[in-house]
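Shown next as structure tokens: one chain only, the form predicted on its own.
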Amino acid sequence: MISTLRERFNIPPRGEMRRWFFAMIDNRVRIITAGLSIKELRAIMRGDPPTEKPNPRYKVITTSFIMHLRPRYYQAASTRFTHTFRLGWFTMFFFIVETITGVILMAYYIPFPDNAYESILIIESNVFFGELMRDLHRLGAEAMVIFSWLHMFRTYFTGSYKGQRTFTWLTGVILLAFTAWLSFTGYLLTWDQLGYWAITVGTSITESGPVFGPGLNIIMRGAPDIGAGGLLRFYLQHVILFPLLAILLISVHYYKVAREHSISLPAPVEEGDMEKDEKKKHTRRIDLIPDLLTHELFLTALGILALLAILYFGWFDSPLETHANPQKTPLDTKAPWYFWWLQGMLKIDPAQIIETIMGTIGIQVELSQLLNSKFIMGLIVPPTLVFILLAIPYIDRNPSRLAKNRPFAIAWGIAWIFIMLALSYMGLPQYGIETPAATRIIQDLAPEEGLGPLREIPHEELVPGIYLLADYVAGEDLCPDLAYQPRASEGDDYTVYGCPHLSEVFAEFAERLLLAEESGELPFLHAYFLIEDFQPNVKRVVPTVNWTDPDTGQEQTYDVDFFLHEDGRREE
């Protein structure tokens, strides 16, 4: 009976119909994967050789849209780890973490002062998974600057700038500055302080070019201060002007490595006296599927794993410091860390400095008016180090990349490095800026941005009274007579005694207060701490510094009203 229906409607025999049926799947799935059938995908898993003649895996690579800007193959030795470190990958795969998500914060995120810090905010506590996603965001950002440095460095200090690989510099140059501008126009966006501030100092270098600098000052900020223009500004410029940019000269760089020139083999391979046999294994071919693209998916799981690790293990947080405050400027304002060094750059003044020089020889002048430090550190220095950089290969006429034959360039690109450290260091808050002592301590305790030792005190040690400096004797506890669990406590039966954590923070306070007193900062010094009860679960706490001015003669005082939350500190 089936055989009679089978011949009515036509329907061919049971194995014939499974090979029609395995075979409308094989086809499906060489659609998708640009000619890779199923037998040659778990080839691919298994580590087996190729299939089919001719090698489909490299159909993949001429057919693929996607595929099509990678290399059939590498030579073995330019993908050992010890030569690339897979700097340039990790930069690549920090950028598409920052475009994903990116893309999900922008569906929260509202471009105008009175809304921004508020969506922030909306972000990190009523969207699912936000405070994740941007604290991936940020992390991922720093992240970028620092392999995008690194992937820099390590080109330089191979030689794989020379020769047919020019281009490739020049590009990765400019990507490095697009990095730095990204990260930067992003530091605004949270419209905090912190942000609001150092957009406000760096934006205001240009006011001190000559005939265009006011101009591009009130282009860049949108008005004469930063507001809804400038915020407007800074955002179009994160999430559309400079990603395309940046896309379209990743495009052209991941083209000229992949397609032209391929990574460069270590010099003393490409260069150096090898054996015959020796120099083949290290050119062999490695194809890119299955050995090199196995090998990049366990870096995307590596490279993700550890961007989470670090945010669970509390290793790194986003900042988001109080709102904006356009009519008070915070004590130690201060650029993102990858700008430091500009911003010791900053504090030279080559005015200063060559009247200096001439001083020593007899020769007064007076140059301040004619040299302006703004405009000389802030709007030439800088641009003629890019210009520097992007020359490179233009100066350096060396045909031979190892390292025994470029000892001069070596030795520049060492000497550059802790050149920047040490900017870097100067632009630092603390470095060259003189800040009153009492000032300063309190400053340190608890800053105006940012936690500080003195509200990450527990608020069951914030004990009511006053604590006198006079009273003070090292090693001795404020309130021996405390008990507390606390509230992370390791268990029902932890009980802290005492109060260790406001005895450590008053003892530093009062140790460097001696300190400045003994060096005649502060003369007749009379300092304590306020604590009182100001509000059902919130602790007043103000320390208080009282010195006679060794100058006027005149009695100061400097104190500064902290209002601590029980529910308002990090629990650690």
Partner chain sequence: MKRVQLEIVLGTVFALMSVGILTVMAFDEKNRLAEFEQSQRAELIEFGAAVYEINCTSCHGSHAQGVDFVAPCLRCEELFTTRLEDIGWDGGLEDYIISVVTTGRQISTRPAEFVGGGSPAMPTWSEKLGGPLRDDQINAVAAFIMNFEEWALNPDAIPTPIEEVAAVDDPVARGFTLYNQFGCGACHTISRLSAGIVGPALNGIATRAATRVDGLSAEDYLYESIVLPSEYVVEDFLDNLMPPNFVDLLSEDQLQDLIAFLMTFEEE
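Residue numbers count along the first chain shown, from 1. Small disclaimer: the values here were computed from a predicted structure and weren't measured. What changes on going to the form predicted in complex with the partner chain:
- One rigid block turns against another between the two forms, and the hinge that joins them sits at Gly432, chosen from Gly432, Leu241, Ala415, Glu511.
Structure of the form predicted in complex with the partner chain (previous: the form predicted on its own):
A lone chain is what you will see next.
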């Protein structure tokens, strides 16, 4: 009976069991690793040369689908850290992080205005590791944008867009645009004030276009204003259309690198005059398996650790403002920071600039009717810039990649970085936008969104009463009779006397108002803080400023009601 089984399953006689058993395991390992034996794996770990001929490490690359996407080797100098800084690699890494976390988020997200915001709250409050997934997705998105920009600058400065690599550069520029568009479409999905208004302002640029502008705007928004239709369009672009397009284009982009021209050699190695031996050293092959692959696994571990550490130490927190409200334009609409340069550009009025320039040479022109600045700066200039980027390999016909041979290209690149930074600075929400003094002061105290100093006052210190500016004495505590024990947060119990936080916030409020009064912005100033118990655990705090408008002589009031629950968020 046993012998029939032996025959049936090809099991060898007793004496050879051990060998047969190892052979079977070895066979399994070869199947899983697409060609590497146990011995081979051991050799890899120990850094020994291949154990068989032909080199089984190359075999993997032909048998495995995933591995066949990779090259067999790079030349040593191309793999120098200081040549690529692994920027393209990390861009891909973040793209994969985005895909994985995105699929998980998709399981909970509902792309409909009634539910979208709530589903984000549910992810954060009811899904195990939900906040982590959201933070990873958001952080990964910002990182991917940063790394694709840096990667572009790297290939620009090393002159790696020349010759054979022209097409790779072209696909790269389009990938840059895809990356930006992916993050832009994702911005709307939280359906909070931040995303809603950033996208509303962003899409409104198309409206200024002639003839098809308004039509384009409607196609993007799904209706004159962003609503259910717009959200669904953005969602589908964000989770299906552009990820697929990006995968396709990344494949093309990488195929060129892996199969056609490889990663460029550093220019001094390629063009510099070097001893034969020296050159040989720099161009010797570094195999994908094991050297590059272990390096990449190492980078993966590093990347994941960096992401987790940033989140663990609380250095990044995904923003979430209040529910989108089409009726209420926020005081400052913020584009995502990587679009600040565009927002900054929109603050430039070319008609005015030309008028002033012509004015200085004595010619009076009236252009503001002719030149719509939103149209020019929003619809003409950015596509032109993309076009110039695309055209760089054709504009720059200089065959040399050595920095010293291309001073103009290098200077342009550096100038370009500074221009982007300057434009981004102009794009800051505060830049060039004037807010009345009273509004700015109260908003700084308690911004429409986020926390602000008022929220950081411990609940106990919000003692009901009216605190008049007229009674303000610098350095005086507003509630000398108060003594309280801060809510058991950390450490021992201790007692706070008076209300230091409230007094500090009020002092800030008072000092800024008095300055504004002195400068003539707020004549006949009269201001106060009202604090009252509105509900058992909710305080109502109303900073109020009264003044007489210097131009009209009208009395003005600016006040905002803030409701603070004792369990509300007090710190990030």
